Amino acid sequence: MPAEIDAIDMKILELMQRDASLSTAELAERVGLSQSPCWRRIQRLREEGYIKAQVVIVDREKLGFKMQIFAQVKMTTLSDEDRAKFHKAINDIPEILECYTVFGEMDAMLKILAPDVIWYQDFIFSTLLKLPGVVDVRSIVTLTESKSTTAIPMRARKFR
């Protein structure tokens, strides 16, 4: 961890991860600073890239997305150009929330929201299987969400 991040910076980040709507005055009070030094720290954390964005987390179910699916995608060998087309296409599909390249039998894993299974079936055939290089899709449909967080730990735990 960079030396310039101290305990106060970490406390500011922890608090902002839990509630980004806290005012600078509220944050300052909770970390034991006056408002101006707290504001300067927040600005520095933004400028240095520790704070990437401040967002609102929306309830997907209230918007009709009852299903969350992890789709594992098998791909043919792609040229650099086709790989770039695949990633651009993924970024242009709003129902795909996350995409990771992975080791193993499959090549990528996508986190997808869907209103229902019929919609998802249509999505597979009309969208996923038409992405550059995609030859197979294996889906894992979630039943219950027991943990969901966007909060990043401030440091790795030690096991030894």
Contents of the next structure:
Number of protein chains: 2
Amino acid sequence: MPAEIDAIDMKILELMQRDASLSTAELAERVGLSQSPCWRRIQRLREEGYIKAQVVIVDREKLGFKMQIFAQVKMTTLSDEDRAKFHKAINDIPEILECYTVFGEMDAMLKILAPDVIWYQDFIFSTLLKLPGVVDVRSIVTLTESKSTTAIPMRARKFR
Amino acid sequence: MPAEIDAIDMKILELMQRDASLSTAELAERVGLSQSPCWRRIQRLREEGYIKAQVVIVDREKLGFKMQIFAQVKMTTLSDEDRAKFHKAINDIPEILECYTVFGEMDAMLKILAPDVIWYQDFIFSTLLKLPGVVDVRSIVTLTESKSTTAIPMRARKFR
DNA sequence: TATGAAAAGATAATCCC
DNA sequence: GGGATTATCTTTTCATA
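The form predicted together with the DNA is what I need now, so please give it after the form predicted on its own.
Let's see the whole complex now, leading with the same chain.
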């Protein structure tokens, strides 16, 4: 049973969500602790799953993915087996970064990377529409990305 | 003028996108280099902007954000000044993780975190709809998250 | 120009209080 | 939680190809 986290843990998470290359000593100083307790807190945050991973964020455009698309997918009702097949397929396609089931008119929402429009059009017909249960795809193509972060707020704000 | 990256660089990025806590020595071994050249490659990848950041991924649900929403926003035509205001506002709201301008019926797409439905409803009326130019918000609430990665594929796949 | 071995410096991890 | 120690890793240097 993971204990609750306190204000110092939150500060640590806040800092590490922005720069995980900070040393324990530097983090410690910024949150007002000395090295060892700060290090122990970080370990605990990892063990208890508050920190899920430490990764590097790569420039997608520099790597040739000029397009980012949100694809809304309409699906037929699926057997458990087909549902598993669908998610397995999604998982094996690296250009699909995110997959959610959603409320509303459509049934799933995907975030997809593509090098260009030609590739994406082919992808829809030769891959997406052939996944189990998929009957329709509606694509929302992003033009400019004005904000993009993985940093979660450390508490939901009140509004004015 | 940043040089192109080669197959070894790609392998390094692939590994670091999944686990950035690997030591240089371990990375070096896995890509078939010794420490120093591997280390220099990582430096270069940072300097040239292929690696944009090193961060920790935090469990949003454990931190109380039970809801994730894609909000499609319809906007009036904006002056440059109002557009700047809009983006400034977006940037200052930590619950908005991503913001894109998009093609189609709506004009912007936001990824938003919320602790619960009540909070989100208030957020729409007291914050979103008061941003400069916003005239309509259509929300797509996610139910389950079956895939979520920040790892970009190292080359677009061909399809079968 | 790029590599690898090895030294120097910094940081992470452990121990004891 | 803090201080000090040890183990490990990062970063620089330098010789080599």
